[in-house]
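Just the one chain here, laid out as structure tokens, in the form predicted on its own.
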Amino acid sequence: MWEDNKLPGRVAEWLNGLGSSLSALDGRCQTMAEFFKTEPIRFEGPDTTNPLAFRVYDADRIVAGKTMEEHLRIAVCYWHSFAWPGSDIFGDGTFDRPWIGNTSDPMGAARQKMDAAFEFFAKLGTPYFCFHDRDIAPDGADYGETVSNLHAMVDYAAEKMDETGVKLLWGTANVFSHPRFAAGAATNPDPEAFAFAASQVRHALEAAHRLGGTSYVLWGGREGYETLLNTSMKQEGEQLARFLTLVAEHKRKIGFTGQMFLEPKPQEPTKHQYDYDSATVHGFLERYDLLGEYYVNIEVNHATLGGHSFHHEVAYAVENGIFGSIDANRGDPQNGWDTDQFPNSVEELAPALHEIFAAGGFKGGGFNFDTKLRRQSLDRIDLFHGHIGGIDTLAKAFLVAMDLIEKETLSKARTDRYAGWKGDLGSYIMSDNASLEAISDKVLAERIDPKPVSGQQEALENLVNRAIWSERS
């Protein structure tokens, strides 16, 4: 007999359980679907005729006894190309991709995104990848069901991380979307907020380091002021500072020994933000006991927003020891904001890959592509047209970069700049018993009469863009 209309347990219990067989098959058929109908990417040398090829990036290449794949470590990124559609703040989104918008199957939606992106990076054939906690896994009805999807949805990524040989290169927390950041999040006056945002860091630097990992990022989308009127400056600093101490005490507890990265950036979403550029950074990390913990991830269009170069914020990272990882954005000189394009300027990223390999290269990051296509740019195929475009943009600069090493075009001219400093007088007046009485008489003793010398900018120039125009590199 049925008892008030309802299945004995044990039929329920089977019923369910064919249920879950089925969805976890719906999901295996999910995983054999091809999104992008293309032939993976190879390298096909400059004469190809072929979009599909890559010109300059030739991943098995050795330069200086590595492999241009091991060089550049190039990531791609998960959140512009497969958890945003398309959308700006004038219109909705315009991009075909048919995991995006499943609201009645969330999690079957992120299973299906996560195949889509895993073969993406497949067919690229590049050896890393980057996520936010949220590209790969869903809100749920609360905070623990939140959390158990993310598990659940990094369970994923290993298998597919092992069925394609695709690495992770850093994960992150998004912890600035919610309206429950608007405020910030380590910087938020409410407790509550900073505590929430503390949470989902630990999960998601636990994600990043059960997945492999070599670095894990925390970009303060929010943490800074919209107005002075109602903010607490050293408050909010001081807030910071604990975050990200509680942050790095973490990291050693679980055992993660990958490097720990912030991204400077001067403004947007917020009127001004704490970590304005790299010299800011620095600055905060010394203040507060954290240089050797934290190194910076620096974006090339934010490098331009803060009014430098991006070869100014590279050179500065190097030489003061908090270099860790190069987000390849660039930007458009008739736009005053963050439009996050593919770089297409040699020019602009030979400079700043001479400091970066000069100084022996990456430590833990490497080059991600952070890069959003153009909302016309409606098709999935030309997610394949932005990467390769930007990737053989980074490798033409790479050998630039890599041609002026070799050759100490660069360097040598630095080095015979300041060769007085090796000098008597130069190491003198470094040393301790210089004292600004003492070099004064020195002068008029010595009648020390200093000629000015050619900096000799246009012909360093020259050297540069011969370099570039160069069919060997």
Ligand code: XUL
Given for the second form:
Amino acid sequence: MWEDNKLPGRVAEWLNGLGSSLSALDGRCQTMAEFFKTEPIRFEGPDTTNPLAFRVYDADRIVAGKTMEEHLRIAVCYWHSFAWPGSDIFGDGTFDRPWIGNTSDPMGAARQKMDAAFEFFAKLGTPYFCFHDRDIAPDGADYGETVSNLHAMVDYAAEKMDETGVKLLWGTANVFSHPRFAAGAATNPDPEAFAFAASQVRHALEAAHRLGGTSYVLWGGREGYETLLNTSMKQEGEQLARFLTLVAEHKRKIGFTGQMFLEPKPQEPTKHQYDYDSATVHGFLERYDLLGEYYVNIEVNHATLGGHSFHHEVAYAVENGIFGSIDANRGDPQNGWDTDQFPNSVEELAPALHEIFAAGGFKGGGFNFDTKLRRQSLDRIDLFHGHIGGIDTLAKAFLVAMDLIEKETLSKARTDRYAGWKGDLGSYIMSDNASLEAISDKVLAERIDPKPVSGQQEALENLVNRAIWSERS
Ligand code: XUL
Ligand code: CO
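Okay, that's the form predicted on its own, but what's the structure of the form predicted together with the ligand?
Full assembly next; the chain just shown is listed first.
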């Protein structure tokens, strides 16, 4: 029996289940390969010397009335971690992933990949995963077979989720990799490509619903243009709005109550993408009457590629009521492309987490690790190192954010700065009684003479840094 109080309750239960199914197998357990040679990852505190342990992320620790696990809602992504062999545009796969590459039995290989993925999720001890349709199920000889492969793998995922207690944060459809989507999915000049993408999204949404997903993501990977010489932005915008309207109708029809997210990204793979950043998505949703149907899934690296800070993207979304979820992977400050690295900067994450948790935290989304190992991180165990470090960084940033919220370090400074707008003049300006002429007359009559005040940026930066340095974890 596993009775280790450093393991989240759920994981200990799964291990007990695994123990009894192994003994029930009575000698036949050679059929159940173990892909990751490690014990489940435990919280051991900041002083541990064990590289395969959490130092900060303590799933069961209560912070402001909820466990860290409930606040952070961490998910592991299927695609980079289990479906990608470590290839790049200049070279082949480098990773040790025995579950990839068995082309003689694609469905057997898909089940093996899923066994490896769920073993990893359960040993890491995080509560959620995310997947694209094509990550979990191979293409068949025709589209009909592709759809039945997906259904079969969704059944298998349901069994694995039941066994391990791991849940689905969100599902999505890959409508960007296949050559049929080279000119876009919803925004393709060919309505047949639109129809094909619509079918894939329908099945992926139904799969997420069937697996109890908390939400569903649409990343418009090819929804953009390469050249304006052959592109009508107006036509493509109308197609995208039509697509999103159809998806929202279908969500209601099947009774899926999870939130729907669009994932802003300025470019890559296309030269220019229509979901450029939070503000662009917000304007699009407003223009096509889709506000309240879709929220944003903000990725740290996509924010920086768009010329913004991650803090900016989150603050914009929170303040405009479109905040949904986070992909926690970061970029490289010297590279202009999407490196999808594991988060390692508390400084970068803490101010953004401050916005999220000051506004009440997640309503449906969570922190998905849409993260990639570096291509030279060959070993299977490197997947654990990447996730453990990223999760501890996130947990630390969360504790800093909660400290800033509890002490009202930033909210008080912000409220004080705008206090005049709650006073007589501010309220008058905002009222229907005011006009430009009346305000101007008031300036003369009352000898209004504004005095500049310090924005105190450095003092505030010091407060944030002190919270980072002093926060007890
Ligand atoms: C691509 C990206 C995707 C989405 C899901 O940059 O972030 O992996 O998160 O399609
Ligand atoms: Co992403």
